[in-house]
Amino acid sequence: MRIGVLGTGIVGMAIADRLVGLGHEVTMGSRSADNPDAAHWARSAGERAGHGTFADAAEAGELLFNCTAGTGSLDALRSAGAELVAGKILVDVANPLDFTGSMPPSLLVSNTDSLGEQIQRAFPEARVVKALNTMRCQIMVDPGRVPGAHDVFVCGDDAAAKRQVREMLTTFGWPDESIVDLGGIGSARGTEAYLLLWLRLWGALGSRDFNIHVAQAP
């Protein structure tokens, strides 16, 4: 599959590396076509890797990953162009973290809205699926890094899009029973708000190599 990854940070790099390793053709997008991080990644990742602008990645990909910083996600997608994301599955991995105040960061949007919903409203023809935003990026693409059962969440309004994302997550190594469908894109309010707890767990544990598991009574 041809996949566009928007964002050149550690999340975008981790997901793009995994996708190339699985045999996908990946175009990494950034604000400029000559972004040095994206260019270096493409050279090192091999013949199935390319890079360009956000629009180049959106045009090349049959499926897209938004791995940009949450503060810039809407601008990045506008730069990509609504016509190039229309009809495509857009996996939103971003979180609306606000680093302008004291640490740990707060959320730019919460309670009555979410970044996932904002993206879906701004790009109504995109098939937005919120996923993978509740854990460290290394665990996103290698769940075996954390021993035992733990979960990944998906939400979105398009059931077929969620099924396809679910299938892709299994190729990352996620057991089907560990993929929890929370319902519509409004559920992104919950997964994004979880970052407030995740940050404090990181501080308490002294490590980011953890994830959560939902245990249900029989």
The other form holds:
There are 2 protein chains.
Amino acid sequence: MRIGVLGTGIVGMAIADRLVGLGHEVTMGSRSADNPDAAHWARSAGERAGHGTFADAAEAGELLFNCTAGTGSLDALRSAGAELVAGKILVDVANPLDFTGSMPPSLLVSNTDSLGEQIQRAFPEARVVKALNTMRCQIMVDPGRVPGAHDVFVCGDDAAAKRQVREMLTTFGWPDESIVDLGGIGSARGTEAYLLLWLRLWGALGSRDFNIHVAQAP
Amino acid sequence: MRIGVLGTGIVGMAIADRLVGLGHEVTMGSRSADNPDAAHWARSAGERAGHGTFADAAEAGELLFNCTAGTGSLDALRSAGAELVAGKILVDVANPLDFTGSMPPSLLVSNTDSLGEQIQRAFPEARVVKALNTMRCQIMVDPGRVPGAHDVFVCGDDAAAKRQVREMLTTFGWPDESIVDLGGIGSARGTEAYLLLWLRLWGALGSRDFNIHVAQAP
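Let's see the other form, the form predicted together with another copy of the chain, since the form predicted alone is already up.
First the chain shown before, then all remaining chains and molecules of the complex.
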């Protein structure tokens, strides 16, 4: 499949590497066509890897991953252009973390709104699925890194889009029973707010190599 | 031990019942001395159970549980009186959920502050420990209700107070390895924000009989 990955940070790199490894053709997009990190990645990741602007990545991809910093996601997607994301599944992995204040960071949007919803509202023809934003990127693409049961959440208004993302998560290594459908994109308020607990867990455990499992009574 | 339980809702009832069952002397406090729910509870819970105003409960208890609705917790504690909570461990179980708007509820304080911190600031001589607020009350007092590993978080600035709450949680049935110390009371931002995910999980699972486990890589 042809996939556009927006963002050249560690999350974008991890997702893009995994996708290329799974046989997909990946175009990594950034603000400028000559981003050195993206260029280096494309050279080293092999013939199925390319790079360009956000618009290049959005145009090339049949499915898109938003791996930009949450505070810049709307701008990145505007730069890609609404017409290029229309009709496409947009997996939103970003969190609207504000690193300008005291640490740990807070959220720039939260509680009564979420970045996932903002993106869906700004790009009503995109099929936004919030997923994978509740863990470090190494676990996103290799859940076996953390032993035992642990879960990934998907939120979105488009059931068919969620099904397709679910299938892709399975190829990443997520067992079907570990993929928890939280409902509509409004549920992104929940998974983004969880970041505030995630940050405290990171501080308490001294490691980001963890994820949560939802244990249920029978 | 003599314990004051502030609040007469289902959380206060569950905590108070469990404490009486463990042999503690419990005074349940409410706004008025003649709250019928508290009176009924005290009659049916046996000779170790009493009831009265918030101030009565705070005076009677060597350790206090705040089980009031989060939106009324500061008022309840002011009504109890700062001098009666001073020096005492105050286990804050409340969440500042706002049920006046659209459902699921949002938080009245979140992200850059928390109810736990507000209480600690308003009552600087209380030894506030945020705990148990991340699950339904039946699980708080009977973690075995949910099979497998799952966790409870404690946050607070007073290490000795957290140790004592940890011991009490153990008597509730929490294995020591399932009690996660998140650090200072500022970490209540994390556990309270998690409620936004908890509410979405409730909606998606159709049940509140769940709790999360933090799975870690070795």
